[in-house]
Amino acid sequence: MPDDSANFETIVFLNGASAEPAPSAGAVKAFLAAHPQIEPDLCVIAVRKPSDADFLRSLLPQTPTRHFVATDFPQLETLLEIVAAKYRPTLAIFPPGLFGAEMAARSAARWRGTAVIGAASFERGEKISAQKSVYSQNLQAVFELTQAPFCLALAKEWLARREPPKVVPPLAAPESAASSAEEAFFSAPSENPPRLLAFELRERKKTSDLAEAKRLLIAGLGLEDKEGVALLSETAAALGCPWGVSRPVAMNAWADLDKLVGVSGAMTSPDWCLTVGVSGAAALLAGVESSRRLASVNTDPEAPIVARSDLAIVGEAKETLKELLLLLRQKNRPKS
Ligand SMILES: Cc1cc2nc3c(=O)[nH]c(=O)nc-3n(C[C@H](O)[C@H](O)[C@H](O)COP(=O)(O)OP(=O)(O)OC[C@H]3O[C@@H](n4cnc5c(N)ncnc54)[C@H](O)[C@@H]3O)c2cc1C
């Protein structure tokens, strides 16, 4: 693979081999739209096979050059070897999520640069700085960056700020902008890099049903036990909608971890969301604040969630759910 690291100042990396490339591509586009001073000159896209480029093109940010790195056995080690050997940008932008965070941190280590995981913004003024949330989203911190390359893995909030992607079916004439980019295809070796002894691909259970949900119930610690969470899942079933949980509920194993909502889990933007026994800590709120309507059940009228709710029921969680379930069953009962 030719080394043309000198040519590219700002590079965007995307994982086109993931099950859902559109949200992260949309998040990167939203970030670039909000930072017009950043003009990436190259987009590097990992793909499973070269023909995937036909589908991906309409999702990609506009850059003068695109490199598609195809490997039928996508694993980070190989991609990192290629990226570290091939490129040496000043600024590298990675999408929100695990792929982005891992690539940013490990590329920065290889390039002896700086990584910022969860970057909300980037400024190149008198000083070069990046802003991100700290202390479980309770504070925003601005970090001065001195050691380039600067590797930014974007904050999850950019997923919620993304434009709905336009998917152009392969047969349709690609947009003029898409075809103006100079493109190159490389294939990555499918054997493991020397120091990687073993590798197993585990499909992560999608939490997308939460991220894409139009109506949502959230279980919090105020439900007190597994039975309380089971009552909420029954109510969700009667409403015909998915349900998620706060971190303590997942940590207590009252529900699967892939039900987690918030900065460490799914970011949602439903039409309406009902939280039950949830306090409204910033880390969870970040995952539901894009709801069009937010409702809550909590015994504490001072709980932060109450102030953020369009409708707040100050009451006992299980009792309220039992009442709601009764009403739903009456409503769903077939008319005789
Ligand atoms: C780096 C980091 C990342 C994090 N990421 C996440 C994340 O992604 N998602 C997440 O959820 N958390 C996350 N957290 C944890 C987060 O800060 C909070 O601790 C958590 O969201 C609180 O969950 P909760 O509201 O269920 O519990 P609590 O804060 O304990 O609130 C329980 C609420 O239930 C009410 N209540 C109690 N009993 C009843 C009852 N019988 N009936 C009705 N109401 C009742 C109480 O008044 C209280 O308001 C993270 C923390 C850190 C440090």
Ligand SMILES: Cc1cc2nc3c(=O)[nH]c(=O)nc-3n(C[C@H](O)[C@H](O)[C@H](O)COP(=O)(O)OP(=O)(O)OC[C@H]3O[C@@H](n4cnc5c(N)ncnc54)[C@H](O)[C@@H]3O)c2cc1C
Second form
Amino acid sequence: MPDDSANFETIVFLNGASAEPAPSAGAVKAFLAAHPQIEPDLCVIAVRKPSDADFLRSLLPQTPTRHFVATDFPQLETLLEIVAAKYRPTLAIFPPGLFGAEMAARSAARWRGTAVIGAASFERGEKISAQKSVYSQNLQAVFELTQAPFCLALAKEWLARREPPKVVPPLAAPESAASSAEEAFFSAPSENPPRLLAFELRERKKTSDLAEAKRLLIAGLGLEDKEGVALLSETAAALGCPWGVSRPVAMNAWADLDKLVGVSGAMTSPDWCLTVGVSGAAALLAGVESSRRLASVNTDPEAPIVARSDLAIVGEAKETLKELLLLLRQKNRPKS
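Starting from the form predicted together with the ligand above, please write out the structure of the form predicted alone.
Single chain only below; no partners, no other molecules.
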């Protein structure tokens, strides 16, 4: 896509209806300060009521125009309908967090554009690209963007780099009084949209941190399929420890990427680690070589993982897990 400055419109979207809008607004301002080539044309802010704008003005980035959209929170679907119908920028920037990720992904779908969730940087020249962390934050990937609008939900790292709040002396005129930005207010319906029948807020449970685990069960391609991963999970539960997988298992979608161990995932140092069906590729070995005790199960006695192990069992991964699970169940069975 050519760098046509005249037709390249940039809009910043912020959630002023959140309990703490300052951190996300500061993250966006820090991102813009680090990317001086991005000049926002418009800032769109979701608010609960128009009077909230008085507090929010000092938090907002400098833009020629500001639009405040008043809607009950959480009314994401209503806000999406307004945004999709009223705006169509070339570049849309959303803050870090759930609000930004939802708005970026769903706005891109409605605009038939491109979304990047967790964007660390943005480059605009002969080619347009965005950079983000992948593989559990262990790799920085650059994605070329070709289908506008480009919707960026910023990475959480920008929250740590956010601009500090400005301290305004008590007798000083409020910053909003000196603002030269043109402003407009829009009100969204206060009732739930017809397609939203109900909503429930649930706290997301944090998964086990493989990097901090003291005991660990790891499996590789020798599991053969998703059923093997289910057996792995059941065995790990009986052992009372978290489990992880090698890269081929994750790439086959047998397990989530947050279970990945090795240079592309978690780097671990447990007291003991048991690997099953793992050949011992260098990428995975780097993630487990700091284990105090390493045991392995593999059909190949010449596999690299066997040479690194304190204890090695030559056998099938699934069959060994089944036998281990049976022994654990017998051990854990309540005595009559």
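All values derive from a computational prediction rather than experimental measurement. Residue numbers count along the first chain shown, from 1. Between two forms, the rigid core is defined as the largest C-alpha subset superposing within 1.5 Å.
Ala283 C-alpha shift between the two forms of 2 Å or more, rigid core reference: Yes, because once the rigid core is superposed, the C-alpha of Ala283 moves 2 Å or more between the two forms.
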